[in-house]
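Form predicted alone, single chain, as structure tokens, below.
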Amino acid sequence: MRSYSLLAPAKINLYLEIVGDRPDGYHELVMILQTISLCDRINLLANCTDAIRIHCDHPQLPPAQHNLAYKAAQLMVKQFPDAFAQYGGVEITIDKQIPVAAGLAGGSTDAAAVLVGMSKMWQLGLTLPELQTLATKLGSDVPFCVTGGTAIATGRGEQLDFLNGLDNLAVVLAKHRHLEISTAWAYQTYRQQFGSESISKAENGQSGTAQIHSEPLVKAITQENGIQIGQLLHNDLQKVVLPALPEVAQLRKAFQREGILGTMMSGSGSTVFALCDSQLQAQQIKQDVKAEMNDPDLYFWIAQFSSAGIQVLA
């Protein structure tokens, strides 16, 4: 039986601006996405049957029919019926290290790993562009997760322009275990409260205006200027999440009191990250904020910026 193990890294948003509504119901976005070293491990095993099975002992993982990794395998079956007939189904085991519903693309990166792994398992030889095209059928973050690194994402997040990768910065991530924020809720609430701003942006310059707004951060990334990167972090969704969830706002303020490069909520939350110039500083910030908050429900992780996407281990 054929088997593969893959690392599926998380991502953070360094920039997220909502610039309008799209005809398909999504928002028009400009984002800067960054892979970090915090990873899930995905193990794929051919089972010589016609079944797709998901195995994971994480209590917060959604059931199979709602799990993006399962949907990725279903997509491969649909797209490549001859390979499915030849090789059969797959057992997918997820060693979950990325927190769930946290704004870190944990489900998306697992799905990306399944696409990459099943291409290997079924000897399809799919190229990165071909994998990214498949990934767009699963979700906005999945194409980026296939490749990883540092990228400007536009459209609904699936149109990618890659930048030179960053690997010289560290992050402390923190999340309250009980807090799970629905991405759909965050964007719907933003539309309800700030929809007129998005319409105005779209009418007065479309997404090009937002790309101009993001240019200073792109320049800072190109120059690997950690101080400026930290100062230019931006996330429109903080406008709705922080007032609704004071725990997230308090966590961000706790990070702000430390001598860090910058801090922000990632994606739709509820993870908040602090940007640091070294692993040593990240360790100290983690200790200080953990002691200050003194909350057993608050979990911390330390990671490094990374230029790697899905990695095949075996």
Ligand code: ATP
Second form
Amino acid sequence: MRSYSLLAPAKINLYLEIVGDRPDGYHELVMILQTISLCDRINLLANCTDAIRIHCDHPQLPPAQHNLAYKAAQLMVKQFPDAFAQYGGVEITIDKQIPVAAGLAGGSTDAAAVLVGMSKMWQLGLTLPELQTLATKLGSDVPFCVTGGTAIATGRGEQLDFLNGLDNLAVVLAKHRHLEISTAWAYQTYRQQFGSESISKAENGQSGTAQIHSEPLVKAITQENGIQIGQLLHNDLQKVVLPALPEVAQLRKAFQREGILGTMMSGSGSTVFALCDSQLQAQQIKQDVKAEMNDPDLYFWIAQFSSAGIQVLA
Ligand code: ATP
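Having looked at the form predicted alone, could you now put up the form predicted in complex with the ligand?
So here's everything in the complex, that chain up top.
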């Protein structure tokens, strides 16, 4: 029986600007997404039955049918009925290392891994564009997670322009374990508080402005200029999350210390990251912030920028 083991990496947002509302209810975004080396591990095993089963003992994950990895497998069954008839369903085991509801696309990357793994397991030989088309049906971040690296994401976040990979920077990430932020809540609150601002931007045809705003950061990335990258980090959602959740604001403040390149909340939070020149520096920052905050609910991770998307190990 064929089994596959895959690494599914997290992403951080180096940039997130809300440009306007879309007729489909989503926001028009300009983001710069970056893969990091913090990964979930996904194992797939063909089970020769008609069942899809999820095995994961992480307490914060929803019931199997609501797991994005399950939805990805369901989509493969629907799209490729002949392969399903030939090989049967799949046992999906998730070793969850990426914190949940943390702004790190943990669910999206698990779903991307299932698409890549099942394409292999069912010998479909899907190309990257084919996988990305499927990924779009599962969520805005899933197409990026398939490919990984560094990309400008526009539209709902699914239209991708890849940049030359950055892998010489390190990050220290921190998150309060009990603090889960719903992405929907963050965007809805932003719409309530700042909606008219972004709608008028869009109505005035200024959506290109966001690309102009993000341009200096794109240039800094192209030039691999860590100092400038750190100075140009940006996230509109901080405007709603930091006032609502003082713990996140306090964490962001604690990271603003000598030596780091920059600090920002990732996605809709609640993870905050500090950009560092090296893993050694990241270790030092972690120790300093941990000692200063002295909060047993606060968890830390150290990771490296990475240009790898979903990796098939065996
Ligand atoms: P994003 O940055 O893509 O908005 P996120 O990193 O903030 O997402 P996730 O960890 O992907 O958040 O979780 C978002 C929601 O999806 C959670 O409420 C969680 O219950 C649900 N979910 C479904 N499947 C998964 C999965 N495999 N891993 C993590 N969360 C999942």
